[in-house]
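One chain comes next, on its own, written as structure tokens: the form predicted on its own.
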Amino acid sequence: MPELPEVESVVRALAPALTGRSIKSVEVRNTSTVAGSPGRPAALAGRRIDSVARRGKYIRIHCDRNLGLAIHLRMTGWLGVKTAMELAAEADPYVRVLFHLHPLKEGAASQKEALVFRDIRKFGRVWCGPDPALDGLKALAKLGPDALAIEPAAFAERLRARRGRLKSLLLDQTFLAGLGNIYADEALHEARVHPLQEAQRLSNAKALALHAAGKGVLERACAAGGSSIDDYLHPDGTPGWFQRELKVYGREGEPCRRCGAKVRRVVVGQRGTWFCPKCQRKG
């Protein structure tokens, strides 16, 4: 599932391409993709796109008249702009929703384009409607503070207030929005913290070190365009490359890039978890 850096990369790519453009019409090819929308997708016809933003792992597209979109890519979702000629040539059966755009310039030479939501496994969601209703959706309303925006002291205080293993807590989107399996493992390794460490027992110094590690990992991953490990691709179809920099995630049995000990894998909360038993000793 795309995490914060991948979603941020999508937002950074699409914001300049979409801001100021208007939606001509909406074509829903798979109704389950828009299930649960607080408004009709067709209501976005004629609306101008004012901004493209991120909230945790969600993409928020704000239009005029307080209407918009909330999009979750889930496992195999992809969002990007394609021309009508590309769509016709590809005849892609996995395109689920199309937001046809008014051309940038009027005239016969202008190419018809659409914002395309493509999803192989149909797990992704595209919700449409008034902004307050979208912000009030259960999935968005319960999100914790953003993993890139939370201040160190606030992060440490939230850790002290919660029970449970650190790895599970870091994946809890109500605790911290945006962090997922890849970057939680990388942050814990960088901070030299064991994934099974109890959150309340973590020292303040270690909590601050984990905050700095998490923010640093996320910022570097955003700069690299995210990690293309399974299905994730940028809106232009190119992969991210931060997967080349991963220190522990997915590297069971390989040497730790810091100390040379073999990376171990355990399952925490039904999620694969990679760590170095030498660098990340449980306190």
Given for the second form:
Amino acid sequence: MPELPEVESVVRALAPALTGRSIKSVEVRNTSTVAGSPGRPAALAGRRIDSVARRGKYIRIHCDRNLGLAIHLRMTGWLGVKTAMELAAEADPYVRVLFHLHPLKEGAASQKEALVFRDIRKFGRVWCGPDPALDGLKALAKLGPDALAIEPAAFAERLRARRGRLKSLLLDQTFLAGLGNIYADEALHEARVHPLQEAQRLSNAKALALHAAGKGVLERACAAGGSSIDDYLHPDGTPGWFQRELKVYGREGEPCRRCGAKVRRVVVGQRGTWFCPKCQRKG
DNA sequence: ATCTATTCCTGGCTGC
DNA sequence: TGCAGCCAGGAATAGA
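Now the other one: the form predicted in complex with the DNA, given that the block above is the form predicted on its own.
Below is the whole assembly, all chains and molecules, this chain first.
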């Protein structure tokens, strides 16, 4: 599942491949993947890609004339660039949207012909339109501070202002943008905080520890190219390797890598939640 | 404000 | 082997 580190990996790989390229046409193979009015994608034809960036788990592509894209990979979304030969050789039923690109040089076979949005479960979304409209999308406009950018004191202050269980709060993108199920569990484990801990009753020291743990986990995961657990792969098809570093996520019944106690799985807010009952206590 | 249930969707798993 | 039934899960949405 793409969370902040996975999306960051996608952006780092795509930025150099796409910047400066112009969109020739947009081929929508699954209409429900593209949000908003059906004519929107066509407006991107002829536009030059100026930058590729990340906001929380969203990918923002900016073009000239203040047009652009917002993309969310959700569960199984994948983005990559392919050559004309690669596209012709495979009949991939899961390709949902193709952004065909103008060639940089005529006749170069190695040149990427299209930006491909592939998505098995069709949960992913692509928005096209003017930048102000994209940034004004309810989900984007309400996004909380980025999990990698927020300062420790600001994080602790935000926590104090909220009620509810920490696990649910960490998954709330309006509270903090970028964390998902994997890294929320890993951050809580590293900070030795129980996922059901009431946010308001967390000590300032623990709040700062949670901030440091979250930032540390995210930075290490970014350096590892993210976690390839179910479907996630880099734009070039290679996997990330942070899944090998996971301490609790998906490890029900296995020994905690810190204390040896059996990792437990509970459901919090309809989300599978893994934690070590010995290391992580409510306080 | 916070919580829960529901919807979206499909591959992969379980159990018969 | 085949097949029905269930599950995961980010986020939007509705309702409590």
